[in-house]
Structure formats: C-alpha cells, structure tokens
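In structure tokens, the next block holds one chain alone, the form predicted alone.
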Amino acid sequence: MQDYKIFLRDIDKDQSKLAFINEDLVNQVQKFHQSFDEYQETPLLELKNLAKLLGLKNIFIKDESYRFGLNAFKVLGGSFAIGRYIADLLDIDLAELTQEKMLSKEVKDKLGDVTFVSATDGNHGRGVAWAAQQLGQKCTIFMPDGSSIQRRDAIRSHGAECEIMEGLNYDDCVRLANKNAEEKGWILVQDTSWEGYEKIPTWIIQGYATLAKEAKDQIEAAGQRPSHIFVQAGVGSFATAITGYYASAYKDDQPMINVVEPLRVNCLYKTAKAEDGKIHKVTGKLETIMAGLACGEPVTIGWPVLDSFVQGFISAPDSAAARGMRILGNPLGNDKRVISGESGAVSLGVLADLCQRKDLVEWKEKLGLDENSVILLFSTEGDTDFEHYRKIVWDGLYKNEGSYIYTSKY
C-alpha cells in the first residue's frame, strides 16, 4: 500500500472551532450568491449502479462544472470575499450586499479604481478575474511553473493580466501575489491565509459553503443523509468550507468526514499525523497531476475546523484521480454521466480504490464503507484542461494500481 497513506483518529467536534463557518452564517452568504443573475444550483447526481458495484447504499456527487458558467467552484469564494471586501470597505450590511448593489454606479464611484491580485492554479483565478470583470476593475493573477495554457487564457479572457511563472511554484506565487500588494496597493484576494492575513481567506471559505448548504438540501429532498463525506483539499480552505458546514448542520450525528490529498502534496495529512499542534508543510516542486490540489502550505485559519472534525486523511495516488475521472466519464447503466477533471474526480477514484483494491479492504473496513453507506463526493472542477483530460481519459494516461475486485453487477 505505499502508493497510499490513510490516517484515522479520533476527533473531539469542538462547537466552539464553528465561529466563522457554520449553518447560519452560510444562509446569508447563500442569499448573497442567488443575487446573481447567474446563480443556480449546480446538479447533485445520484450514482445508484455504481453504488451497487461498489457494494454502497447509494453516492451522491456534486457537479460544480456547471458554475456561473466557469466550469469549477472557485469563483463562489472569490466573489463572496470581494463583496465583503467592498461592504466593509464602503459600510454596507451584509443583508443588503447583492450583484446590483455592487455593480451600482453609487459602489462604483466610492470604491474608485481597485486591482485584485492572487495567486492560482487556475480555477481560483478565474473566479476572482471574473468577479473583478463584473464590477469593471482590473485584475492581476500569477500562476506557477508548468501550469495549463488553457487555464491561463480563461482566466486572460475575463480581462486579467495572467503569466504563469518560470521556476515559482503555487505558494511562491502565493508570496509573489503578496508583494505586489503590499508594494503596489492592490488587493490581494488569496484562498490560504497565515497571521495577519486572515480577514479575506475567512470570506472565500464563507463563500465555499454555498455549496455544501445547496448539496445538503438536495441529499435530503432525495429523503436521505450523508454517512460519510469525502472531500478534496489543496491549501485545506474548501475542505474547511465543507466539514465547517456539515459538523455544523449535523452536530448531532456528523457524518464520517475524510479529506483527499496528493501522496506528494499532502500538507494536511502531514499536520495530522504530527499531532504536535504545528502546521507542517510540503516543499519543492509540489508534483501531481492534481494542480488545484498542489499546494503546500495549511490554511491557517481553516486547520483548528479540520483538526476538530475531520476523522480520515487520505494520501492518494495520481492514479486515483485518473481512475476517478475515467470512472465518472463512462457511468454504469443509468447512471449520469460527469466530466470532471484530476482535482474534482480525485475523491471518487479513492472510494473506488477503497471498495475495489485488494490491498485496501481492511481500509474499507476500517472506514466503515459497507451496504449501508451514503457517500457525498463534490466535482469541484470539469475539463479546465481539456487536453490533459483527454489525454487521462481518452488515453489512458496514468495507469491503475493494484488488483481490482469486481465481484457483482450492478
């Protein structure tokens, strides 16, 4: 099992960590997000057949391909904390911060000329260009070395300035974003945090949670509820988003909550695995195909939420990620069909290496994945890179590992 490191404890649901992310709070910022003209729930799919094969009760899965139309989730964290910026900045209530009001010549002429900066591996990017495109001001994104063309022209397309940086990688580029804030006077809008910056990566995680609180309301209009949660994590911000919500929403009976990371980009296993109340970090070149995913570096501000809910940490292969996309883009039977790239399939292709490989059944069992669980997944992200997606799914890059069992039918 050296292609994969799982790490299970026990966990102590501190309400008290739930300040900043919880049920409430995340009704108001979902009220935020339906002001936009282009809000709707993305699909929460239901995979019966694979359930089925994979000896489940059922698997629901949150397409977030079809997002304001850019493909990914990213921008719901972006645009939350650039109208927060704008409502504190201008001392309007929360209540009344919509589109319109942003997008208000009134807004407009008391907020004067703003660039927005950050760093990105693509999707977080492109939500913030876009949500800086709506309110006409200007925009700045460095990317880090051997990043998607193509990710880099979508976020160019919303009027940003975009280069991906020779020999940086994601929190070099994090550092790059920073200094150029501080030097320039521009705004920086960054989905990790660390001490005294804390303010605007609190409202990107607050902005995640629209999500899980849509997720939730779908899951249960189908008359059932999550056992367990898999969720994916780069900086560990939407993860936080995801498990402040559900220990919140669930206080009473939590689901089982695992957060997914690169085998070599695993920052947020490494910090638990520790258990020395330290942040650890990964350093280098940060290598996976997962690119949203690689990055080194915890959030600090979402860590202290992850620590008190989260009961697994799942160190994955590449391959799991590319067996997750191939497995999602060719569904059994009625099943629906999703397109989701390394970063948003990364969660399926773990659960079907848990309840398929040979050499992880004691893990499945550890986990307590049997006939009676409900799965929740979240596709964060589609083909943002179409080649590579083909080159995955088409072609088979990225072989399996391991011996699969496919003992029924669905």
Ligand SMILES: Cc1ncc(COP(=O)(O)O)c(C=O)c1O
Given for the second form:
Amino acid sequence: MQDYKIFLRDIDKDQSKLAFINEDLVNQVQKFHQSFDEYQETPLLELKNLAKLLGLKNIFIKDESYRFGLNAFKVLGGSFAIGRYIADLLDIDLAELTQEKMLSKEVKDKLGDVTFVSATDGNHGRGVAWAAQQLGQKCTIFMPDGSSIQRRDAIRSHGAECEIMEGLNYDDCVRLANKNAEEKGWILVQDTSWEGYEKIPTWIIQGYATLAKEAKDQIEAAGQRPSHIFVQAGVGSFATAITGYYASAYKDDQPMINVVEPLRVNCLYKTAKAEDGKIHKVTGKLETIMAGLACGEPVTIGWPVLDSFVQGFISAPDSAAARGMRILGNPLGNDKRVISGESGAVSLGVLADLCQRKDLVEWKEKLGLDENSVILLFSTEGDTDFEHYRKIVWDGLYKNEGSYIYTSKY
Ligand SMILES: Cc1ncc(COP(=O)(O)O)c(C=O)c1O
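What about the form predicted in complex with this ligand, after the form predicted alone?
And the full complex, kicking off with our chain again.
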C-alpha cells in the first residue's frame, strides 16, 4: 500500500470544542438557507448493490451536484457568511435574515458599493461570485496556477473578475486575496482561517453544515443511522462542519469519522500524525487531480474539532478519486448514478479500495467495516471540469495497477 497512508487513533470527544458548530446552531443555519428561492434538499442516494458487493450493509451518498444549480456544495458556506456579515451590519438577529431581506434596497443602501474577494480552486469562488451577483456587488477571485479554464469561466459567468495566477499555489492565492482586501478595503470571504481572520471562516463552516443536517434527516427517514463517515478535506473546513454536526447530534454514540486527503497534499494527516499540538503544512507544488483538496494549510479554527472527534486520517492516491468517479458513474443494478468530480468522488473510491484492494484488506478490518456498516459519504461536486471528467471516466486516466477482489456478488 505504498500509495496510501492511514493513521488511526483514539479520540477524546470533547463536546466543549463544539461551541461554534453544533446541532442547535445548524438548525438556524438551515432555516436561513431555506429562505432562498433556489433552496432544495439535494438527493441522498442509497447504493445498496454496491454496498453488497463491498461486504457492507449500506452506503448513502449525498449528491451535491444539485446544490443551487451550481454543481458543488460550496455556495452554502459563502452565502451564509455573506448573510451573517449583513446581519451584523444591520444589527439584526439571524432569525430575521432571509434571502428577500438580503436582496432588499435597505441592504444595498447600507452596504454601498463593495467588492468581495476570495481565492479558490473553483467551487468556493463560484459560490461567492454567485452571492455577490445576487446582491448586485462586485467580486474578484484568484485561482492557483494550473486551475481549470472551465472552472474559471463558470466563475466569470456570474459577473466576477477571475484570473488564474501563474506560479502561485492555493495558499499563495489566499495571501494575495488577503493583501488586496487590506489594501483596497475589499471584503475577504475566505474558506479558511488563520490568526486574526476567524469570523468569516467560522460562518462558512456553519453554512456548510446545512447539508449535514439534511443528510441526517434523510438517512433517519430511511430508518438507518451511519456507523462510518468518510469526508474529504482540503483545508478541513468542510470536514469540520460534518464532524462538528454529527459529534453534536450523536454525542457519545457518534459514527466513526475518517478524513480523506490527497496523498501528497495531506496537511491534516501530517498534523494528526505529529501529535505535538501544532498545525503542520504542506508547501510547494500541491500535486493532485483533486483540485478542491489541493490546500496545504489546515484551517486553524477547525483543527481542534477534527482533533477531538476524527479517528481516521487517510491520505489517498489520485487513482482512488478516479476509480470513485468511474464507480459512481457506472452504478450496479438499480443503484442510482452520481456524476462526481475528482474531489467529490475520492471518499467513495477510498471505501471501495479498502474493501477490494488485496493489499488494503487488513485496513477494512481495522476500520471495522463489515456487513453491519452503514456508510455516509458526500459527493461534494459534479463534473466541474467536464473535459477532465470525461478523460477519467471514458478514457480511463489514473488507473491503479493493483489487484482487486471481486468475489462477492450483489
Ligand atoms: C468539491 C470539494 N470538495 C471538498 C472540498 C474540501 O473543503 P475544505 O477545503 O473545506 O476542506 C472542496 C474545497 O474546495 C471542494 O471544492
């Protein structure tokens, strides 16, 4: 298993870490999102046949390609952060804030002309650009070197200025966005935190959690409860939302939570493994096909939550993302199809690898994956880079040469 790194550990489940991300708070966040015309629960699909093939009880996967028609979950964070910013500006309670109020003349007059700015691999920037366009405000987005032209154009389609920055990685772009905000008085809406920049990233994490609540309601309506969650991470804000919500909602009986990162861009794995209470970064070229997860610096406010409630840290190869995309795009029997991009499909790819790859089967047991396991996953994006999606799913890019076990039937 040279292409995987897995770290399992004991956790202390310290509920005091959940002051900013918990079930009660998330109920209010969902109400805010429900006030949007675009709001609709995204589907939670049950992949029963795949579960049977992998020797599991069930697999549920949330399909975020349907979110607000934007092909990714990220708008939940940007929209809530901008909403909370406006609520503070108007000095009103969150409960009074609706989409209608946000788009009112009163808000426009109070805000004046502002520019929202952010750095992104694509999905977050599109969410911020969408929200800025709704408010009739300007938006500037910086993307790292090598970013997809399709993702850039999707951001520009919402009227934002968006450039791919030669020679800069994601973390460099975050610094550039911050510098512009400081120098020009723009409003930085960044999906990660650092010392001195914590308010907006906290709101972004809270915003993401709407989908965690939807998934819990949906899985319970199906009469089941997750035993394991696999959640993919870049900086870890999304994983913090998922972890915080389920740790709060299920308390001591929480599912086993595992964070999945790209093999060479695994800052959370590194941070967990070091066990020294410090944040550890990955620097230089952040090489992976999982563009959404190509972030080298962990979210500082989220780490204490992950530290306290995440048992498994898994660094996975690009082949896992590619295989996950192919499996989801070619379902078994009457399982539903999910169009899932590189960053969306990796958790499913990892699950399938753990259950099927000959050199990984010992880990299936170590993670307690068996016929009683109910798995919850999140396909966080659709085919946000259409051309790359087709090259992987149709033309077979990023194949793993290892051998797989296909003994059981579905
Ligand atoms: C599709 C997708 N999934 C997951 C993530 C991970 O989110 P985070 O950076 O908060 O860990 C991202 C981040 O951009 C993403 O675009």
